[in-house]
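Just one chain is shown here, as structure tokens, and it is the form predicted on its own.
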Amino acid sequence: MGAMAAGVAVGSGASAQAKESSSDGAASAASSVGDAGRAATADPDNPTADPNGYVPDCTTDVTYIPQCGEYPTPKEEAPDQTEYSCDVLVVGGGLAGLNAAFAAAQDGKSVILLDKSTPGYSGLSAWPSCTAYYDPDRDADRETWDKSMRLSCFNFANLNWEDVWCDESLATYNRLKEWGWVEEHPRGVDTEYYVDGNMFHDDLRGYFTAYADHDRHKVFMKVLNDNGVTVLDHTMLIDIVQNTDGACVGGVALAYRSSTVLSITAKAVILCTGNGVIKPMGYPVGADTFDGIWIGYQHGLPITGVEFEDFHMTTSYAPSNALMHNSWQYVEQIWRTGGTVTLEKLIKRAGVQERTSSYVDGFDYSKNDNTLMDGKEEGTSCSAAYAAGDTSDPRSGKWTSPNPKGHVYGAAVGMNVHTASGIWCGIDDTVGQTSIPGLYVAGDGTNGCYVGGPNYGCQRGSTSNFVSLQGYRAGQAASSYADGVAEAQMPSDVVSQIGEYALAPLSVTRGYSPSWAREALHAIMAPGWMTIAKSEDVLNAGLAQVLALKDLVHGKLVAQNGHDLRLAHEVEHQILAMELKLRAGLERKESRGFHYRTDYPFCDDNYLFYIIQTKPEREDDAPVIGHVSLPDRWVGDLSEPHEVRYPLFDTPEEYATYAPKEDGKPSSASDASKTVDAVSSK
């Protein structure tokens, strides 16, 4: 609520000037409309127009864009079946979850996917804009990619899966592609359909409908459909189900447009449940709300990677704007990038602090400038081998239709960065198995397996392409597993209870509204002084409230529909999710990747360990806080000085003192360059 506040004061203040510029007439129509900063200029002319004949005039102000919350989910009447019963149980439609559905089925396997939203436009899923693959012909030797990888994700990248991705990764692009999600077409700046990147003025719909067949949701489904997949969707996991053995036989799902109750059984479950967060603030990503690490956490199994945020952008002028990034990506073309690895490319932007160092005010709008339409055009991180000439190589580049551009952190609060934070399986582990036999996890903020470090240091687009390798995988060897399981039986008492739990709030008559208990963990999570710029007397006041939030809410959120009953229980997931978030953070005591302490600053190599949390035994106790030593191999060389071993200089402090300098002043990018040469040399 305070981000959400600062934004309308901004948006306001626009709105004045805006009418304070314009005739009394159009101030008085801009009026009429309700919007804040809309000032109206009729244009009978433009058939993309506003209904009531009113055009943004975006060049006076900003925010012209509008601020959508979520809708009402449509009541349906409850289902005949409530029972079902599978070899393999698939939780989440996104990439990870289609591509394990995809192996169990093609294994001869009866496969049912779960998915709270509907698979395709599930979670992240439906926003890939590229993806990439690790070309042996093409790309740099594996020790040379293996130094990358290492230094890129600050000496913490688990390297057991980057050797699966260097494996592997070609044919899941293949695979990919084979399926159509991966296609060529025109972008939207290309066609008719595109004016100047202002959503108002732009065709969406044109585009959208020439192009229909390019949709996300039409390729996912094709895939199901043709592997005999069942699916269940707008259906919302509420937990597994362990039988007396302890193994994972199936889960109690809630069909909530109906607010109905299902039983799964299944002899192995994946849990492809995506990454979380609070509410989206530039990325429409609010079905994603931790309930994988939820359920994980329950059952006793261990939570790693909450501390490293997620890097996503969103605007200091509207910065509660779920359709900032989104005006054209459902349908364009997904673009081939990565294989990017050579070190004299490894600091990105040489001499310039980036990401944690450039934002470090978190929402200071004072300091940003508010450029709106200033989306690129041209391909970004193609691969080494197309730069280099090889123009038969298909990874040109990622170049999508000029968008509005977000410049400051924020997009999704609570939001972990990209496959580093979930469940962890182990050192060892490269197919998602956990402890509890029978389930298996995959994908983003679900397995908690560090491919890219605390940072996102891999490739461009290599998630997309990364999670569909681990979906894949899971889905093998949760098919593996099923075959020595003769036939699962879900104890009936515990469906019963977990039955019961899920339709609680309907029956709590004085208490609190989800929307906001969510509104309330926002205000708390969102400044930039909490996630951006963190400090131990910041964090422990903001852990104290998020767990009066929780002792406030808990068993109290008042649900009348279906809706409200998701939101009941993912408000639950996300307040047990900021507070593993926060502990984490104080936990470690260093910065490192998109993890920064403003009261220490440097990378320290005391630090080189996961932190993982489980559930105490007492249900009052604070998580049991354990830590995973890295392997030699992936820390590297522990002589090294400090600027050879971490050049990427996140944070301010690490710039000041170790990139180098002329004159006492901030390296220039070609000073820059001689750290490069320095790790080369090693």
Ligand SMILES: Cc1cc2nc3c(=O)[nH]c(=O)nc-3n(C[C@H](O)[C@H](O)[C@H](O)COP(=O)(O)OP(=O)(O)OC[C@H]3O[C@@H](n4cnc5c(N)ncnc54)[C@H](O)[C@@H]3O)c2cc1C
Given for the second form:
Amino acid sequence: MGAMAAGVAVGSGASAQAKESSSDGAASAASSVGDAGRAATADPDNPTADPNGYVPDCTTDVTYIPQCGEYPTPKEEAPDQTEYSCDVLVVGGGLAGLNAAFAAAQDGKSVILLDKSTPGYSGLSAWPSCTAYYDPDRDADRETWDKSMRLSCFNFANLNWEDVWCDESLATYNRLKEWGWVEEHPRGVDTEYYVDGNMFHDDLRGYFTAYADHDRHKVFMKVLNDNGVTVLDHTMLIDIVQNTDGACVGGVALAYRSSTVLSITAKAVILCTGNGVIKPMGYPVGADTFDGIWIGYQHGLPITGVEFEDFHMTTSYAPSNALMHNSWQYVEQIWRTGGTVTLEKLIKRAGVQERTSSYVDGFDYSKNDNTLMDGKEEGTSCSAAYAAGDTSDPRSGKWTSPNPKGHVYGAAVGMNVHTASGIWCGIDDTVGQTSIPGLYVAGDGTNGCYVGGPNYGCQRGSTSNFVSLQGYRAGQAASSYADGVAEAQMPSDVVSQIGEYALAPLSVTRGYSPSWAREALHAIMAPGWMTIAKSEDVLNAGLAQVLALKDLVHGKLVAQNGHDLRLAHEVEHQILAMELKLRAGLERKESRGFHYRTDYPFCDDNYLFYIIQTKPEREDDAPVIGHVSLPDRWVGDLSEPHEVRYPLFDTPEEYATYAPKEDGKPSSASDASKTVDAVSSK
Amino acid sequence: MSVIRKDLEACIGCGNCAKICPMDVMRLDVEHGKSVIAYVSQCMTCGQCWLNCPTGSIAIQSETATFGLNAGR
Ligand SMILES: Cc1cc2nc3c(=O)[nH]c(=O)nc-3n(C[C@H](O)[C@H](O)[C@H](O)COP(=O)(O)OP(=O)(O)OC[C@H]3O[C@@H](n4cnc5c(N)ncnc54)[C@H](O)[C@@H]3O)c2cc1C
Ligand code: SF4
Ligand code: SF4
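In place of the form predicted on its own, the structure of the form predicted together with the ligand is requested.
Following is the full complex, with the preceding chain placed first.
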């Protein structure tokens, strides 16, 4: 475990800890104000302490000097080992990567897994609160299921992957349960630790400590260790390496804390790098920054699904606080959910998405408080099995303790809707095999397969199960590919080129701070006109700004330490992802799922294709845009009337035009968004 | 909003926070046996360091430092 940081096993200390007072979550910001009048010197060769023992940190950018009597940022020791080789390299330790590594290890392969943080705590996988499976004994027959998927996903869902999910999700669930990821223990609200759902009042830490034995976040490292997977944590894959035949034979990574380049030779590589975000505004996306998309694009692979913006919410009064409305979900058990969403149920839900109406017509300030979700509310959070009234079905749904509802959108600025975006592997692919031999992709935001369509369709909780299943299949496929490959060898010139590229920001003396570039990108992309209700003019304006930023900072991001080195690469990836997002948004001149164009407000059957973008031959040219037509079975019967094909009437204009009269059809588009019951997307 | 130091004395240098933090905010000063809130501007307030800190040395501040820019509000 070359790059493993010092420290005890995660959580072992927490379990030994006695309960503490309920108020210790809230400390005063006032206490963080630094002492005035410090006189310390910042000569890098001879730093001296001031009378309070304060030593300036000369190794970092001045904006990072720790306040409040913290010690200076310590220098991190470089790992002893910098060259590795294995059968299968897995990049990313979320649910997809965990299952991929497990499958390959079970198949007798030597496996190395890299993560930018520590598996279990990074990416999206630290956060799900429910998981779903298809139950062949209880759920609708497959034909009805198909129809349900089609209608709830705007005739845009990948039904080949959906077939696989129906076949294998129960086994996947059982594996997750066996690992201890789906433990049962009391809801917070039924214990003494719950006060009112506000993380600053509840004793969240007390609850977490009391049930530490059931903590699912620890499961990831345990499974990896038990299966002999070598984990290199706090290590970022910079790029994959192809040999002269074009096969993927490993990767070059950065143990960023010590700015050390690592090379990992592998017979096969599986990218499970998650989704991405510019900056999480209350939705904890962690270390995901579109790294898989960037790597795939650089190697000529098609990128898809980026026009469909994620839908998550945050609270308006604490928009940057991820724990505010994910608190109990993080510490409580995973709930089982799922079941067949009936056509009748779908149509009852028809209406303008809440995020569209609240953004277009204004936010509902009557909800601008600690509105609590009671955990059993109707709508999409509710399990279909529960809604169907079958009390014997264990998939009782997402019944986490009541806590504040996020009521403004854009919590994950730039993130794409679950499972739509990433590298496109083809209509028939069901193992995550790319067109580069030896390179596989799995998981949310990395394998752009559209199993949940352009809007995360009707299956709440299927994502955590699906990415696990997809990772497992990619692990198996990579393992059998590795069986047929002689020893892999990475071309040394390519390895050193990537190594130099990895460290290049440390040598840039005149340039721009990656933190600044990230803020600038965030400011361009965050407003709802870029993500929720878009139009040609605004998308073009956004694209011009993103390209101006790219022009300014590309290759000129400065790193003064390992932390910034990681950030500099991440920002390059975020800028590319936003360019691709805006270009795809311009190309899709219609509205579908979570892509609403105010100038093309209807679903248009002429757009029943996935948009793919590939790298142009000349760097300065725009990406090459292609279309992938969908098979007949996925798009349904084109001769049916519009309102039958698209019963969700997603946009205000769809609703005003197509909603049945007896539904209280409004007379205009803007009326529609005001009068229709909000459809919660959470 | 971000992680904040509540009591540096209490820190036993167990390293949990530095290991868990997905954003590389927390580092461990092995020599002094203390964690360091090193790159606080990256903190996404996920609270994982706070939940897993055995001594209550760190906390999440309740004060609103800035309003983040999202889709609208
Ligand atoms: C708040 C929240 C609530 C959710 N609720 C639910 C729910 O109730 N039910 C449900 O089913 N789903 C839910 N989801 C969605 C689900 O959790 C995710 O879709 C799923 O966990 C994604 O898994 P993944 O492995 O594909 O990606 P991730 O979990 O994001 O993992 C990606 C990993 O890759 C690492 N990484 C990225 N780039 C690199 C690189 N260059 N080098 C090395 N490592 C890298 C990251 O550190 C990360 O650990 C929720 C998500 C969130 C955030
Ligand atoms: S709250 Fe989360 S992001 Fe912030 S320092 Fe703690 S672990 Fe890191
Ligand atoms: S988890 Fe707590 S005790 Fe352990 S190093 Fe971090 S602050 Fe110190």
